[in-house]
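To begin, one chain is listed below as structure tokens, in the form predicted alone.
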Amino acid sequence: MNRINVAVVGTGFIGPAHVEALRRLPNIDVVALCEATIELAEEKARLLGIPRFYVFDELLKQDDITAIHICTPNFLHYQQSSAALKAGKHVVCEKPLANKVEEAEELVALAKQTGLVNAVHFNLRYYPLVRQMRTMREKGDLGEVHSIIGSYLQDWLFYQNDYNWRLEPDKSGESRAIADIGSHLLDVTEYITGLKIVEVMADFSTIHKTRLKPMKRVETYSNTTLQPSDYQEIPINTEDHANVMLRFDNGRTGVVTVSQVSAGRKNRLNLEISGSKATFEWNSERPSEIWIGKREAANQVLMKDPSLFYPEAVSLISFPGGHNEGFPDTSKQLFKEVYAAVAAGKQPENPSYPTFADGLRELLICERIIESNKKQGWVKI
């Protein structure tokens, strides 16, 4: 087995999650890692036990480096994954894939350009559950798609004082809910359903109109508080709160709720898909098991077993029934697809992973929803 080599790039909450999950896999070798200078990159080098650390220039002259990960706030996703595949590496980079839908149209025609496999981490398609579901839409075990309800509800920016760089629109783009777990319930919601949203119709509500910005430097979901003379209070115009309604291509609609303010609710991605046949509910929390509500006989719950798994869903199983697989194990299932692309040098034709366009529909259908709140009205995709 030919051993690839991997750099991670951003070593915020998500990039060590990346690290943990590449580790995973019996051909990877995490063998260097990015930051924004090299003094912060030894740090977190030694830290993660990665052996090399480098600034973004210097690693991208490593030839011995065949793939980059990109997790770096939003702003930096675009030009590093263009210099990426400029490179000649192939890229994984992190939702969003830009912070505007021409420079995700960039980044698609470069990569179809190069050949080089590029993906957008929507790692959430790949609780085994999820693919579950939409191997039983295909096989016909729902029916007709009458109403899509989801949710994603979150309570990290419950207070004055919580902060994060996603705050800052320079940084994060105009959207911040809806570009941050929204563009996850919306790319679950077309994967299971296999329906296109064609218009929506949003209102964002921004709870806190202004935040208090930590002066000194705190690590995300640390739940750190500081002394009052260290925090700057700064405007909010990014939303804290987002309903969308939603029309779809077969002609049915649907209503999503995204929320970052939601006490209690620490990563909750809830889905009801109501069918001709059969409604399925899923809950992010509760990842290895799906309700599914019958009419005229008994409502079951269908919990991971790979026995009682369709084939196509059984491949994202690495354990039996009753051996709980969560939030980690999405990310090595995903990179398991890519890699074996990487393996063979090219983007397949229709590859199983989310991949730079797919990563370009979620920005296109954010840019309306923004779009939509701010003329208070319907928008097409």
Given for the second form:
Amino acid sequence: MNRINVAVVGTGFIGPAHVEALRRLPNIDVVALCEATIELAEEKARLLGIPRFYVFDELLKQDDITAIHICTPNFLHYQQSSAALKAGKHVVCEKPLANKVEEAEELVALAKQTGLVNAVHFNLRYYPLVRQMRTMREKGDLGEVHSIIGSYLQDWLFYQNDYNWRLEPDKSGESRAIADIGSHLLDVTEYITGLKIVEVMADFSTIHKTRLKPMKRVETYSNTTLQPSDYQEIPINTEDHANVMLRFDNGRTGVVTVSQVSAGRKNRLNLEISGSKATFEWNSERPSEIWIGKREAANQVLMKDPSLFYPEAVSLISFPGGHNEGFPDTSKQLFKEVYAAVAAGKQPENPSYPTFADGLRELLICERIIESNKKQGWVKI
Ligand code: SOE
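Having seen the form predicted alone, the form predicted together with alpha-L-sorbopyranose:
What follows is the entire complex, opening with the chain shown before.
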């Protein structure tokens, strides 16, 4: 088995999660890390036990590095993914793929032209139960999809002094809750159902019209408390909460709510899909089970167990039934599929993993949702 040298760019909340997941694959060496300054890169490389550290331009000159993971704030995704592809590197990019649809279109075209492996970290697809629901739907266990009710709720931005770069549109983009967590929810909705969203009607609200920005560096989810004098009050222009009605290409409808200010909901995606034969309900905070609702028989709870799953979903399970796998495992399973392609040297015809084209799709939906909120009316995708 040939070994593959990989570098990770960005060391906030998600960069180290990529490092850890990559280290669990048998043929990957995380040899380098990249940060905005060489001092920070060195400090983080030492903390994470990574031998080499660079700023971005220097990283691209390293010929022995085959693939690069872009885990920086959103506004850098486009420019860094583009530069990495042009330098001949396979790229795994965090969501959103870019801040604008045109940028994402350009990346899709560039990736196609190079033939290099391109993936977006829509890791929620890699919960075994998510793939099991998709497979059950493909095998006909759900029947025709009738309706969808989804939510993705968090509380890490609940207080006025909760702060993060995602609150700043120049770094994060014009939408926040929809782009940050709605993107995952809408991606898994289309992934499981096989349907396409064709029209949206959105209504946003911003609970904290101003927030207290710490004047010192604070990492996502770090729960740091500072002195009152360490904060500056700034206006907030992106949504804390959004409701979106959806119309699908089979003529049926759905509704989703996302919020980053729901006390007690830590990171909870809940999806209920009703079909002509059954209803499936899955909750990301209890990822190892789905509820299957029936009209003519007792409802069931299916637990993650390779002996009870379709073979298509078994490939995402590393442990026997009753041995819980969770958030960190989703990235490992996604990278397992991506690095099979990297080992083969090119993007396959029909990749099993989410690609730049899927990243573009989410940006398009997100852009239409923003437009719909502004117009307060239905907008076609
Ligand atoms: C922050 O809201 C965040 O880290 C998202 O950016 C992630 O995609 C999601 O995994 C959890 O929450």
